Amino acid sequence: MKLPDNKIKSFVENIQSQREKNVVIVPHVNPDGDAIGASMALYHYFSATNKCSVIAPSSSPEFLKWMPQSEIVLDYQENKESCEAIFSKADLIIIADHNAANRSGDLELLIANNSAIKLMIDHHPEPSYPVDYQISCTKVSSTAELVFNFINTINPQSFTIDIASAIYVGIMTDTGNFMHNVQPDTFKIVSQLIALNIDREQIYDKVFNNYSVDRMRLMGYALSKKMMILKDLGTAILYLDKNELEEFNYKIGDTEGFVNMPLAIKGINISILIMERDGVVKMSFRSKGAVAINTIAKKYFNGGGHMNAAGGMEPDLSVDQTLVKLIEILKQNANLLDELK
């Protein structure tokens, strides 16, 4: 469990005493489950004494779009002018879910400039956002089980429903409906919640039950058509182009989920899901056990992540051309993988 030291403790206490303060949130570019839930816990605490938005680098999710509120998150892609005013007075900007400045996509400039109080909340390993105070721990599920921690030690009484249920949805989809990177820590803060009354029955089924019929056969199509087993490597690969995506009429969030599918393989260590997406290719790692793929997803892919979740992108190759490099490597780091298995 990681808390706010006294600093921040302090910090924060004080820009809540004056309501005329501005508190920015800023989840990381293409927002999942854990940095919309972080943040739209942070916006539920702060907008209750604070001036509040919530400002992402590019669109939500469909699936996420039911939360309490949601209609907030501007997306400074549709919304720049009104965004860039808001960021000019801002007094706090809060960076939810991310650790490194180019994860705030276009906004990496704007924040960058700004001369507000800035703070970081994220578990993911390697820190390199400069801000001035940062609650960093890679041994929790999720940003949003530290943004629970947060909020329990300033002020426990300000848990209110919404809270509650966004800080679920953070936990529950970065964890993969609780199936990895779970912690004894993170069931005794899901009990709380759920002594708060939240309907975990109701956030489960607007979160993985609530997709479009183009995104059904996406994924059939995807697991059919576009995926590709190494056996001797223990590894399967996802591959979808431009085109593909279009012919399923894709929207942001439909591949959610996919890259876990193949690890349900028999004899699968290893799931990769490769797209084109925005004129760069993005990749997706995931692995089971004690194979640390993002290492490779750090050394050959521009990304990083946890040990076992990680991203990357590739943006001078189609996705063919990736998916014949992706090979390589995997084939040279066989003995490496091989062993952390």
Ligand code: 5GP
Contents of the next structure:
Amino acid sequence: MKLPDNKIKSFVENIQSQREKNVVIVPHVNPDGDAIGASMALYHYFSATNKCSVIAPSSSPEFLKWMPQSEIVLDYQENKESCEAIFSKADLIIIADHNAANRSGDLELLIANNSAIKLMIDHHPEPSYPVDYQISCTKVSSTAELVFNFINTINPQSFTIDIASAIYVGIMTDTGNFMHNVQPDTFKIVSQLIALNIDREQIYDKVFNNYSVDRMRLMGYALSKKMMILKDLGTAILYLDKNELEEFNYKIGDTEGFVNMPLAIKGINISILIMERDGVVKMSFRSKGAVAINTIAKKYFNGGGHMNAAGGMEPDLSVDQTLVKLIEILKQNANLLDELK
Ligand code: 5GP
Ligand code: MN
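We have the form predicted on its own; now please give the form predicted together with guanosine-5'-monophosphate.
Now the full complex is given, and it begins with the chain already shown.
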């Protein structure tokens, strides 16, 4: 059921008036800046009145660990028992920045079997998560933007600098530093965040200028040695297997943003990253303009996402085999991709 704007205030005030109520916030598996930014903003907001936890299905990237109080984010993989104890006492579970149950990773069943009220706040198309209430809108830059509207609807006085900074992290990362998906309202919201004295330059620096030497060298290696260009298809494919990642001491988040880089090449409208992670092949898809790359992610690679930024996986093949499959699929769909250009 949609949670309409005029019901949000009473819904939340009902939770907040009962201080013993427990709120649990769940970002998606392999959380990104928007998932953690939105979750931390909600955490700062709810922890002022209620017991509140953030439980992530897997670990958060290093480049977000500077965020105030981000140490409260529990990685389910590392803290199964304590996370399960928290879930058993949950009154409200907020599903943040995802809209399909399998994107909750190993928390999927724990959430499905939980009797707490479930609220989803998300900006991806085609929501399918079975929840009691949803705030779902694809016309915003990010889930963080929805969290801004959510808190603003309840009480515009309750923004703190920590809430504002966390929302800024979500908007900044999901828009590629205000390059895609930006709406007029995005800038209106950002202007309000700036009025709250967030330190934009410092946030940018902490999120984007924090490469380890290994990460920088991995990027150089990927771009010089592991980038295939399919000129006729306007496509670049980066592909990295487990051994290569290990060689560069890969840590979660190290390949974040790599997939966007080939889009800077003239004539490249589609960029795809294939990499081996936790025993499966994960894929990131990016496109420019009218090329709806999420259709390929969904139809052939068990995934989905936005029109120009999607993800998927290939459970049965190696990186090299996935590369072969992908090239075949792109060739088959050349007309479609061409028409959309
Ligand atoms: P990324 O490439 O940064 O991992 O993901 C890009 C976008 O695709 C994000 O908006 C993310 O939510 C979505 N996405 C990534 N992986 C998957 C997936 O396996 N399934 C679906 N439905 N969406 C995904
Ligand atoms: Mn997002």
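Between two forms, the rigid core is the largest collection of C-alphas that superpose within 1.5 Å. Positions refer to the first chain, counted from 1. The structure displayed is predicted, hence computed values, not measured ones.
*Asks:* Superpose on the rigid core, then tell me if the C-alpha of residue 325 is displaced by 2 angstroms or more between these two forms.
*Replies:* No, the C-alpha position differs by under 2 Å between these two forms.
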